[in-house]
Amino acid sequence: MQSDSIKRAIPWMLSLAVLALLPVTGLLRGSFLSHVLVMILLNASMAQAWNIIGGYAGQVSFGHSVFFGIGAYGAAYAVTNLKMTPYPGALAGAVLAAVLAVIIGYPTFKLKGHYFAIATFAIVEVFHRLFMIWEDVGGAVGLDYPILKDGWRNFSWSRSKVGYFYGALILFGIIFSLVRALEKARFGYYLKAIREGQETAESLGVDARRYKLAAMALSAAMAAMCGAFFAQYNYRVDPSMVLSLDMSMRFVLITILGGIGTLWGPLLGAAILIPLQEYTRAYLAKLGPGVDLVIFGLIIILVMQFQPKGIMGMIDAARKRRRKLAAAGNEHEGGRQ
């Protein structure tokens, strides 16, 4: 069993190693390409954080920008107001987001289906308004970073994005590794059972509320860490940047496009959405704002029309067709003999 798990982990470790070697190859010399790769890794991590509660547990939340924003403000407040490095603020933000997720989840998990989703919409609006008038964190203006010395201590680089790339890769590796482990653990199986039928899972002895709250807390903490990275990368934070329904929808749509409830779906979704957004903004800006969102919306409609399980569903369907063709070919060869 242990050797099998090691064998399954080898492709994952090799993939991370290949990504880690990209700066050495010189492919990241262009700042724009570096930016796109950083955003792919960050958005894949964000979507995977949401996937824990939305995909594996089946609780579709549109409120994850709240946890993302708390992480962003935690790191930014530590740097701008407390004159510290961002790490204590990021950690505090992750803990606070997890606690808040439990507080929010306890009453809202009594709701089911679209009622739960609507409640999470309302929570985003409440926190957005709160931070807009909260003067200690800059109100509507937000928090602007001072000039920081480059390096890992301040998690800041001004001349190159290679440091941010490695930071995003570390965050990506941690979150995806945790979800890989969760998939094979009892916790992951319980979440899938709750997704498929909460009443049935509870009849078998699964404490559905307990496991949903645990999933919500873990998902929120991961989203907060992504928010902390986002604040460092952008060198500022304000309510409209991080505490918006647009940001919450990004968590959801990336996962749906790639394949909800799957390990690789968030990465595939981010690998399509982020280059689409960044390159259309760069080369189609003259057509006006929002062109990237129009194109992405059309892609989502087409994918959902032909394959509701997203890109991972397309890949699985192709595998099944190939297996059927191989099996039919073997039967034909056997019949000839």
The other form holds:
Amino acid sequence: MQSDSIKRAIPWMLSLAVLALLPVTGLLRGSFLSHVLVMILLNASMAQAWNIIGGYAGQVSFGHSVFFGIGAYGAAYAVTNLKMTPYPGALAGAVLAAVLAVIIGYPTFKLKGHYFAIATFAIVEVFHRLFMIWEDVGGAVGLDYPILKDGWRNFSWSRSKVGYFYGALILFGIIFSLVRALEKARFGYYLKAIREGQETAESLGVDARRYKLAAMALSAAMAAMCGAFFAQYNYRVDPSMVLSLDMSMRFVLITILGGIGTLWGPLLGAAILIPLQEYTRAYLAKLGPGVDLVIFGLIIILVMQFQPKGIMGMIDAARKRRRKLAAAGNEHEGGRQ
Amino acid sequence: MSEFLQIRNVTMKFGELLADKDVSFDVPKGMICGLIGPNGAGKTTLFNCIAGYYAPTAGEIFFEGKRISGLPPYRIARLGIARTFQVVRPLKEMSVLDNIMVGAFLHHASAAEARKAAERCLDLCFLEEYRNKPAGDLTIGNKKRLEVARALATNPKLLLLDECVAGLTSTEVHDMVQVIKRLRDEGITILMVEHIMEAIMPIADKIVVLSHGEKIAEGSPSVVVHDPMVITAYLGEKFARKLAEQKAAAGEGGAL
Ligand SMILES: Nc1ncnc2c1ncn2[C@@H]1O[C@H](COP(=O)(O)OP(=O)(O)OP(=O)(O)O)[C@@H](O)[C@H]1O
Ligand SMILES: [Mg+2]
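Same protein, different state: after the form predicted on its own, show the form predicted together with the partner chain.
To see the whole picture, the full complex is given below, headed by that same chain.
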């Protein structure tokens, strides 16, 4: 069994290694392409973080921009106000996000119905307003980074995006490896069972509330790590950048488009939406703010119309069709012999 | 011995409706105990009280000497009581094997061990060929078997089966009855609700009869079927007559 799981890990490790070699090939010399790649990796990681609670455990959260924001502010606060490296700030942000996640989940997971979704919806507005008036973190202006020396110590690179690319790749590697392991473990089975039937899961000894809380805390902490990266990458943070419903919807939409509750859905969703968004941004901006979201909303509605399980669902269906055809073909040949 | 499962004066009310009224009986360890009664007699409600889905309005339930009434379902499951649902509840998007593995994870932390334990239950309940099918795609008969297999995977001491053969063909009923007997022989105590008398009467060591929420009879199958209260409340004259004829025939043949 041990060697089995090692064997299973080989393609995944190889893909990470191939991605890690990209900068060496010189393909990333153009900074726009590297920017798009960084954004794909970041958004895939964000969607995957959301996927833990929203996809596997089936509890839809609209509050992930808050966890994301807490991580972003954590890193930025450590750098700008405390003159430290961003790492302790990111870590503190992750812990605080997990604590907040438990505070929201504890009362609402007890209730049946949509209380959890509503509560996560509400905190976005609450935290946006809070950070707008919180002088210590710059209020509406937010926090601007000073000029820092390039490198891993400050997690900041001004001349090329290669450093950020590796940073995003590490983030992506950690979050996807985590969910990959979780999917095959008791934790993942229990989350799926809770999603498919909480009472059934409980009849099998699953403390559903505890598992949902654990999933929520893990998901929030991962979202906060993504937020910390986002602050580092933009060299600043302000309330509207992170603490918005738009940002929350990003977590949800990418996952749904790619395939909710699947390992590769978040990556597929990001790999399709982000280039589309980055390449059409300049053009769409002329039409007014939020138009891009409307268009992406439409794309997602269209996809869902045909396949509620997103692009992963389409791929699965195509695979099944092919297998069926192959089986029919074999039978046919067998018949002739 | 009778300390295994004790139901003491359990009453369950839904508003004004008395689903169970002052029900008391014991299920001794190692037995197959049948719980029968007409529709709406309060059998499933009593199961829900034992498994922790309802806290009884009054009365207490003890398992191995420990009071379990009022505990949440997952705690009761961990004590060694597993249940099936009369209205089947497959974890639809998960495969049949994965459904059973969820049960097996209760006592096996590693996925490899849980899979091994689940595979045993899969075989035992005749589900091998549906192993990788989504549970939602199974026929009703196979969903019933999945209920049993999944509950079994938690390695219970007491198994509560709520009409687990309803909807099966007669050969399938026969197979399931064999499975239930085998489980009893392995030491699992079974409390089963069943409408199909042919399934329960031959294997039950004891029968409890509920009618309108009240226990009206308790005893060995042969005693219970001859109880006049039971006959009028539930079995009806027809079945009682059939049973008497069968008995007479068996007596003549010298068998049984
Ligand atoms: N959650 C509930 N709320 C209100 N009434 C209920 C509830 N559950 C059961 N009842 C009622 O309690 C009574 C007993 O129902 P129960 O399901 O226990 O019967 P049963 O013996 O299992 O019947 P069947 O053989 O049809 O399965 C019925 O009148 C039923 O309508
Ligand atoms: Mg019932």
